[in-house]
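Presented below, as structure tokens, is a lone chain in the form predicted alone.
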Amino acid sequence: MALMITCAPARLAAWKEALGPLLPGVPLRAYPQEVADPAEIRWAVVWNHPLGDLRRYPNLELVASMGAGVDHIFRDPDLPPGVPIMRLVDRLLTTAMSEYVLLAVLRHHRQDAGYRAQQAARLWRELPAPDTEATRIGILGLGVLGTDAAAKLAALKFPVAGWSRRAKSLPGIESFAGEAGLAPFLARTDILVCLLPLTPATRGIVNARTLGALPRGAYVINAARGGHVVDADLLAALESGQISGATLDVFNQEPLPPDSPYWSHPRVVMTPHTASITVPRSVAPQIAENIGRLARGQPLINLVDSAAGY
């Protein structure tokens, strides 16, 4: 029995080194290249995997995703049905993962974008003192990242809320829950923050709907994934004045192609999907945890609901 790898190449000299030295005498196959006889796989951990490659496993008894999203996986309409799926919940994801919803936020509020132009202009003028209290934050996704974001920036004294498909109850944390909640989410919400799962109830939810219920002026931040975003009507938002601005980490082809406006956007900030990466010598107990667990005859740990797709 054998542990199957997909992945970049760079990564998986890192991936083999951290889940080694916890499951001894397991064999680590890289695939396709190590992977010869498709019965000894019991295990398989994966990124972007190839679509109806999972189906080839007869022995399959548990994938785990790469990430702490799935949307990846659930792309492959042939999956093998019954199989076991786990994300990862990690300090290392979560901690990066607030760092950078931090990070836009401030950058935007303490209007770094102008600053940085007056610089270059070599103009000495202050800019309108920014009003934290008063500066309205609200995060499309209260799991285990949005939930941490919304509490750090609540500790910086933003009025801070959060939307999801059930009602959530976070301390200092404003709860708007379903479609009837979306509007009002919105109308009271300056910066956008999207930290949702992708699923096809998700997708494209940052669109022109959501983005003109918005207050106008206000600003997207989005983590999450690019499917999220309708990039035409968010660069029709951003032509119109109703959206200041944006900063993107995903996006619906990546990489991003060098024809796209978001290169060269002046009220666009953008990273090569760096928000937060996995380390796998922090994520490989948990991958471990779980085969043990199965051989235990236990219950597993991390598991996403098939159903809904997250």
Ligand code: NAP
The other form holds:
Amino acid sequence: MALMITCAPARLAAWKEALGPLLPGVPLRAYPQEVADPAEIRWAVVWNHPLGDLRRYPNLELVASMGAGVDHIFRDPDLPPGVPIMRLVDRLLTTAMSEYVLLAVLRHHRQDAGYRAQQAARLWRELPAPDTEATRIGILGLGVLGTDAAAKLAALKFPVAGWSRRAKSLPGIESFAGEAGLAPFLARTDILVCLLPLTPATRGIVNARTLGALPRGAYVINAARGGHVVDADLLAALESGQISGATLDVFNQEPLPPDSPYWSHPRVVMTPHTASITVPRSVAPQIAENIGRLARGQPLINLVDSAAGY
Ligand code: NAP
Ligand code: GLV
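Having displayed the form predicted alone, please output the structure of the form predicted in complex with this ligand.
And the full complex, kicking off with our chain again.
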């Protein structure tokens, strides 16, 4: 029995170093070059595997995502039926995402772009004082990442609300849920943060209709998936002034093509899908834990719901 690792070649060594000591005696096979016998593969740790590949392993017992998101697994219409899929829930991933969101919120809130422009022009001028308690933040997705970011923003005294499928009861955070909760949530949101999983229900959720439902001049932060945003709609809203600016970490096409308008947009801050990067040594224990649980016949942790897609 062996574990297969499917990822970019540059990341392979770190995954082997992290998983090896936790799984003594288990061969770690890099896909595709080290996978000679599909029947020996019992567990797969994957990021963007080739479509249909996971059907090739007759003894596969577990698929683990290399990230918090699993859309890269569910984009495959030919997954092995009944094989459990786990995602990562990790302290470093969560902390890094909250740092990214706080940085983007504060950069916008404290008018950093304006002050940088003034510095370049050697201009000593006061911009209007920011009012934290009047700057309402709305987080799409109140899961592991959204909840942590919400709590940290609320600690800074921003009024924070979240939108999720099921209503939440979180101290100091206003909860909106489901289709009916979306319009009132957007209407009270000055800074929109997307931390949703990408599923058929959430694809394209940042569109002309939802952007138009925000107060004029609202700001958008997307650190979830590029597929959440309808790019033409966001660019039009930036052009019209409905949206005053955006921070984007994820894109419909990655790497972002050289001719994308986002690269040079004066009111867009972008990063190359690095809001929160998986650190293999931090997350390997939960994968090893599930392999042990499978052997002991115990319930698995961090499983995703195939029907919901997250
Ligand atoms: P999570 O714990 O599964 O939380 C997902 C949240 O979204 C939950 O609150 C869920 O509602 C809500 N949700 C899902 N579908 C919905 C729908 N149709 N309508 C309303 N709410 C819906 O996920 P997470 O760990 O916070 O991660 C979120 C996403 O962040 C990942 O899926 C990944 O795409 C992205 N991510 C990006 C980076 C990066 O570097 N850019 C890094 C890590 C993760 P319920 O609570 O009611 O279930
Ligand atoms: C990164 O995008 C993740 O899903 O962890």
